[in-house]
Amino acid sequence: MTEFTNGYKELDHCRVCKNTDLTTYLDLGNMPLVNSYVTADDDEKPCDRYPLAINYCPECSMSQLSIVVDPSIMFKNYFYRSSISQTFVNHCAEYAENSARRFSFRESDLVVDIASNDGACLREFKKQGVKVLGVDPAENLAKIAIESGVPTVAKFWNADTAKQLLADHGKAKMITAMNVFAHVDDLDSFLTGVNTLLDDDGVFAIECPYMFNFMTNTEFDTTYHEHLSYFLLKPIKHLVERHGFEVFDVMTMNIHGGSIRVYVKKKTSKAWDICYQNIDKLLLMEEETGFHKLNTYMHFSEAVKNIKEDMVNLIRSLKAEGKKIAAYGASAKGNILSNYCGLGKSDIDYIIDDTPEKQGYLAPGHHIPIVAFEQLKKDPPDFLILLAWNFSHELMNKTSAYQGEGGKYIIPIPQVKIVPE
C-alpha cells in the first residue's frame, strides 16, 4: 500500500487474505467525511473530499474500500457520542448482562471496549461488578468517559497499545470491540494487540454492520470513510484464524441497520464450547444468497442509484409544491446520502440533532444548518426526513406531536416511502 498522499492512500490488496485482484462495485463519488461540521465562519470554504468506492475481494468475499483516509484527520477529536441514542444504551445493557451471565464475570475481571466512544457500553459492564478500561483515540470522547467514571486511555488500539495497558492493567477477561473493527485498516496489528491483553480463556467480541443487511437492505449510505470494511462472518472467520483465534458463536442483531456479534476464543482455550450451528447457518446462509459472487453487487450498486433517483425526484417535486423540508439525525449515514443525493440548503432547510456538540454547526459537504430539537416546534415542517433512519421508531415517538399536528416523515432506507402516506 502507498503512503497517504493528499490526506489519504490507495488500498492495493484486500486487508483479510491479501488478494490483490479487487474489483470496484459501488462508487458514490468524492465525498466529505462525515464528522467534519463546519462552523458558520467557513461557511464559504470548500470542503475537503475523497474517493468513496467499495471494491471486492473474490478469494474471501470482502468488501473494502478503495482508499484509506489518514485516521488521524478522522478520529483525533470526533463527534458521534454512543450515549445520545436510548436504543443503543439499551442495547448495550442488554448485551454486559448477557455476558455476566454467560461468561461469569468476577469482581476482579477486566472487561476492555476497544474505540470506547463516552462510555455508554462500559458503564452498563461497570454495573455488572466488573472492572473496565476504555480505549478510544478521540481526546474529547475520552474526556466525557472519564467524567462518567469510565477510565480511559486516549489512544489509537494496536499492538504497541496492547503491551502498555497488558504492563499497566494485566490480562482483559474480555475485550469487546463495538462498531470499530470495520474502522480499523490494519487488522493484523489490531488482533495482535487483542492476542497480547486477553486472558488465555478470555472472550473477544467483535460487533460490526453485516454486509448481508447493507446489501438486502441497500445501505449505501452506511458507505463512509471511516468505513473501511464491509464484513461477512466468511472473511471474519479466516481472518481471525490466522491469528491464532477460533470463531466459537455468532449471532444476528437489529441494531444500526443490522449488525452480527462474533464471539472469538483463542485456539488453545477450552473455556467455551464452539456452537457450530449457528456458525454453519450463517455460512451457508452467505453462500446460498449468492455473497460468493461479484454479480450480486452489481446488482446492489443499480438499487443505490435507483434511491438517489427516488429521493431526488421525491423531494424536488415537493419542493416546487411549496413544501417545507427538514431532516432528523446529522448522522454519519445522513451526511452520506444528503450529498449523495446532492441536497442542500434549498432543499432541506435544516437538520435536528440531538448530539449538542454537533448543534450551532453545518453539515459536512452542502453546509444545512444542525439545530437542536426545538426548532421542530418553532418552524415546523411539512416533511421530516429521517436520515438516522435506522433509530426511526424512536425518532418518530420522540416527535409524536409533530405528526400529530399533521407532518409527515420521509424514510430514504430501504426504498424511500412518505410516513403516513
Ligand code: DWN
Contents of the next structure:
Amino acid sequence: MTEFTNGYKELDHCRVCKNTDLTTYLDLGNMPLVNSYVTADDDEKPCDRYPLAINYCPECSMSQLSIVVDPSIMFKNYFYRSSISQTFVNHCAEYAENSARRFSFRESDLVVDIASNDGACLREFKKQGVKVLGVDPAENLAKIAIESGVPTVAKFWNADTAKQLLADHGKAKMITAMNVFAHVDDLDSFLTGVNTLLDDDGVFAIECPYMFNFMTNTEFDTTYHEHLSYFLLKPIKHLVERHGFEVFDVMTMNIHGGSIRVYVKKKTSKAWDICYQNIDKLLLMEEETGFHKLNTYMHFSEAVKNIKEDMVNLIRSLKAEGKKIAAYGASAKGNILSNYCGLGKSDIDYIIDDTPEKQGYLAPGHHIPIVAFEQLKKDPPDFLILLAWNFSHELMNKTSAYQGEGGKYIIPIPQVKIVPE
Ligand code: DWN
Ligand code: ZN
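Switching from the form predicted on its own: structure of the form predicted together with the named molecule?
Shown next: the complete complex, the earlier chain at its head.
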C-alpha cells in the first residue's frame, strides 16, 4: 500500500531501473498543483504547494520528479479537456485513420484508450468502425465521454483494472496511452495490465512529451506534479522489454511541444515488422546529442533562469509603461510558468480559456481570474501572453481581430518574444 504523507511521497529510486544514485538538475521550488483551480470564495486561502524538482538516472537516462503526489488528489476531478484544442482533435483524427490503415482494423476489434479524458481520441477511432472503450479516473470527464457516445470506465488503469476489463470486454486489438505514461508512478503494474488486456498480436502505442524537445526548447513549464517522468526512447525501450514486449516502431511529432509515439508489441508476436531503422536512428540521436550523459542536463537550469529573467523584465517594463496585459490558455504549463516567474494579478489582468469548466475559476497559486473569450473584446489588453504556446497558431487564428486592432502577443517558449515585433 503506497504511503502518502501530507499528500505526497519522496521517490528515492529510478522508477525504470531502480537505481538509487540520482542527481537533481532542475528545481522549481514549491509549486501548486497545476489543475487545482479554485473559486473566488477561496481566493484568500493559500493553496497547497509541493516540491517540484527533476532527478536524472545515469543508469537508464531516465528523468523523473523527486516526489510522487497522491494521484487521487490530482486526477479524480479533472479540469483539463483534450477536445478544446482543434489542433489536438485533428492530431487524433490522423492517428485513428493511420492506425486503422496500418493495423487493418476490423469491426469486431476493440481499441482501448488509457486516460481517455473526455473521449476526444476515441471519438476519432470510433469513426474508423471499431469498438472503443475509454479508461479514465476522472468521473467528471467519463460522464462527458459517455454522453458523447464513448463507453468509458471511471477507474485508474492498473493490473486489476485490466483483469476486470478482460472479463467484461475481451482482448484489445490496440491499446493507446496518450499523455498518461509520463503521469504514472507504478509503470510495472501499468504494463502488466497492458499485457493482460492486449491481444497476442495487438498493438500498444505510447505517446508522451519527448525529452529531446523539453530540453532543446527549454520547455521547463511542462514540469508539473502530474508529469512524473520525462522520457527518452532509451528508458521506454528498457522498461517495455522487461515486461515481455518489443518496440517495433517509433515516431516523433510536433504536438504538445514535441512528442514521441512508441509502437510496442508482445515479443511472441510476429504480426508486425520491426522498423529497426527508425528505432536505432532515434537511440543514436539521443546518444550523440548527449542525452545519455548527466553533463547535458546540468546546463538546463541556467536556460530556465534566463527565460524567467527575460519574462519578468519584459512584463515589469510593460507594466511600468502603463500597458495592460492578459493571457490566453489557462494551461497546466501556463500555471507553472506564471507561478515560477512570480507573476500575479498585478501583472496579468485575466486568462482567457475556452474550457467551460475552467471559466469563473481562479488559476492555481496566483489566483488570476479565468474568463471566457468574450472578455478579449470587452476589455482588450495591449499584450496577450500565449500560456498555451504549444497551440500558438490556433490561438492567434482565433484572435486575429485583436491583432488586427494592434494587439500584440507574448510567446514565452522557446524564448520570450513579442509577436509581431
Ligand atoms: O499531459 C497533459 C497535457 C496533454 O495537457 C496534462 N497533464 C495537462 C494538460 O497540459 P496543459 O493544460 O498545459 O495542456 P494544453 O493542451 O497546452 O492546455 C491548453 C489550454 O488552453 C487548455 O486549458 C485549453 C486552452 N485553450 C483554449 O482555451 N482555446 C486551448 C486552445 C487551443 C484554444 O483554442
Ligand atoms: Zn534508471
